[in-house]
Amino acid sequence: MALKDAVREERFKVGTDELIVLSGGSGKPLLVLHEELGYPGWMKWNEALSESRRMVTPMYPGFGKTPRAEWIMNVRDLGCMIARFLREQHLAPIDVIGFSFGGWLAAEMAANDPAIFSRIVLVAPAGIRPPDGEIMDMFTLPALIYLRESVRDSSRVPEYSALYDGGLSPAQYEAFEDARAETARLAWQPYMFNPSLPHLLEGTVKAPTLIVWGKEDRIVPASAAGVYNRAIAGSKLVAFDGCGHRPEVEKSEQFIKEVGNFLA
């Protein structure tokens, strides 16, 4: 993955707070909103899209090296902070791709300011309570088990061992715990969803939207996909067979094709 080493780390001031942002690739900017365990690393899909897109990945306050911002108490607050960063850097409107918690964040931002995104890709987003099944509680099991549960069969996912650089270093264990602590602050009650979100999205979000899900998702049940699809008028839903919560690595070729064509 040649461009992995070319990912740049920059520090920005957003009001009185600091935001660390990773940037890689070249071309039209693409906002990447990471999941609840933090930034998973530069994967095959990043490499493919970076040929024509400059990926901009903010590390949320309390995740990775970005200091916690005590005033951020929920996902809506976090979305307002990221939106301010986009406006101050003259990046809005921007295409966005959000994964799991990051997908929820993208949806909250779009509901709050429909003009901030030009195209939206939501990958197995949390944020809406599934009508069938429950969102997996990440605090009842170790981070590495939660990570393993995010794919249907880790032995059949070539990139699984590359997620979070394998997830086994002491530094990564500490990063997992920091991410879990911050996720608890923002999304504990109710756990990982906003009861208002489907109503806020209805009739509000006008940007073309692609929703991508794995039919065998054990983290956020795929029944939530239909709620998102109905709430965002005109959105397209793509659901992969034999796939869990990470279609970007479990079905990377199909994922790259679908997302690449949508963003082209």
Second form
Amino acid sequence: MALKDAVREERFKVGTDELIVLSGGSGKPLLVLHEELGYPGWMKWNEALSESRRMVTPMYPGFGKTPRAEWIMNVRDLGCMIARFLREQHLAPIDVIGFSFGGWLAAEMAANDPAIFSRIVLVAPAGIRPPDGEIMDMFTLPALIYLRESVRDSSRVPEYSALYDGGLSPAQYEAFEDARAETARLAWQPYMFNPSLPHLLEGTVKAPTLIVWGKEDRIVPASAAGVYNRAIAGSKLVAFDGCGHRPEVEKSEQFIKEVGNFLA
Amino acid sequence: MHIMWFTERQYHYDPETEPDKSRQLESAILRNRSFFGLPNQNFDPVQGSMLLNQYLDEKIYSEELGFDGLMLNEHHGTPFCLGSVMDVEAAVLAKATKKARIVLLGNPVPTVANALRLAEELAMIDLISGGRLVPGWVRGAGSEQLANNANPAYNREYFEEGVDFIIKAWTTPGPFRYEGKHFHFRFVNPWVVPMQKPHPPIWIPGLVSPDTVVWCAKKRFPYVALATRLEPTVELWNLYTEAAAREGYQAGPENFGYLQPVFVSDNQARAEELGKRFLYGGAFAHFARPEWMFPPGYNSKEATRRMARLPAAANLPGKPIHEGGGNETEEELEEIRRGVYARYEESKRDLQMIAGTPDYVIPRLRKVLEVLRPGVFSFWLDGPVGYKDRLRCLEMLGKHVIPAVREIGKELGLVDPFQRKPGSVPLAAGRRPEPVAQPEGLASMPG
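What would the structure be for the form predicted in complex with its partner chain, given that what you showed me was the form predicted on its own?
Every chain and every other molecule in the complex is listed next, the one we just looked at coming first.
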């Protein structure tokens, strides 16, 4: 049986709010922070890493599954809620992997509480203003166009059609709209970055950190990778050739190898 | 009845004197699949200056012709409407006219970062006009949120809080401090407050959003439907009337307004030729692309759920942006253009556009008035029509159509919000309200 079939949904109380968490695989917990369009589904990289890791994936409030928590109005608020969940479930310190918006979230959480993570993987994280280029504005595009722009060439990515179960059902349309609306509440302006973040990270984050990027990322220009790399002393930067914003599906094998070795 | 005159103040060229420019601009809009977002290199300030002055002159003249209200609106970043800051136009009209109401439908409150300044602007217009302002509020189309960088996910919250704050700023003795969820003002003490007390009458325009209709009924604000189709408008009138009953009052014509596209000329063929131009560029169907009309969080969850189940709208598929649209050949463009203007026959049949001589127009307006029974009625003229023809239309409305509409209004008992205060007719708890709309008339449309 594929580990995918063993993924279960758990409900937690965090203060007065609810948090739905997906849990799959076995072994040492790994916190997975999903992207701005929501939780894209269980991919090959999840299957590979979950052989030795239990993936803990919180469904952010307001992104469709977990009800919205009105007090959460920025990325730091969301990070503090997830940090509280980790503390109360005795999961911290924990390894984390964050994708795009989720990478930004991981960086904010690390800046806020450097002891909360033992290892950090940031995959094409938003959060820092690229010195060259602009972060693509998801709010002026339909979700499916933004999704297509996230890979260098969707016709060459075998797993592309598995993302968001193909993305075409009415239920997925609603889920995309929930995710986009909540992302707008959290990241409307400045768009997808916090001008303070490089300063907050500098000299703060001591956990071993791996930064993964695609050199042809059209969503978050790869120029931001250098800023992350400098702000987090000792971090390792891996940039894939011929790859867009989703190295986890565009360069699945290399990704699994790099991340697997780093987290081993 | 309160009778008004409205135009979007489109940026256009007269197709009869500048056919090439008119056609080029329309082609650019069709290729863009949207008025909103058309690059502003297409804007010529000299043309814009001429048009803005013509539109103001028309408004001033329409007061002479017997219109009770001069209705304005506002849109941003689009040739659809030159009034990107309608309070500027309203200020001119406040000084240049004497008795007509200046009806602003409406100020897009969520897109205005400083609601206190908006309260002050409107108070000044009320004072300069000697108490003739009717302010109205809108959430603003989705594209307005993008053009003003207003977070669409908080659109309704901004709207409701902003409106409450403006009324508070007008009516609560200052100075006071205001700490809301989205608005914060350390020192609220506007020196200039409106002349009309407790505050100017507020009307709300809309495109039949149920949430807004119910909100209006609760606030006792008249609701002005913007050229919406008659059947859903009747349903929304009923929704308002039911919500009003829950608030303890009987709604009447004073709670409703309707905007109607009309074009009048000396002969039927010419009127229809000019009226058809209302569809220029695709008209409202091309106001903005879907992804700009419905930015994230702009719609309620219920509206999103409905939209998700519309067969053509799921996920709003479009061309990848790197391939771009706008590469249509002239033949393809001509096909699109034919499709746009083919809609005229349907809009004529459904009374969405009434174009003709006064003898043709008046019985059709009677039908609309019989069905919807609005106390406020506005004529709407738009599309690229030369100034001379526009003025002729206005004159004929003033001379032949308005007197007839007033008679019909009297006969049908269509009281307006100045004749009877909206929400002032009590309804005993548990009593069923009388419907305002009379949908039986829909069965015998004059077509």
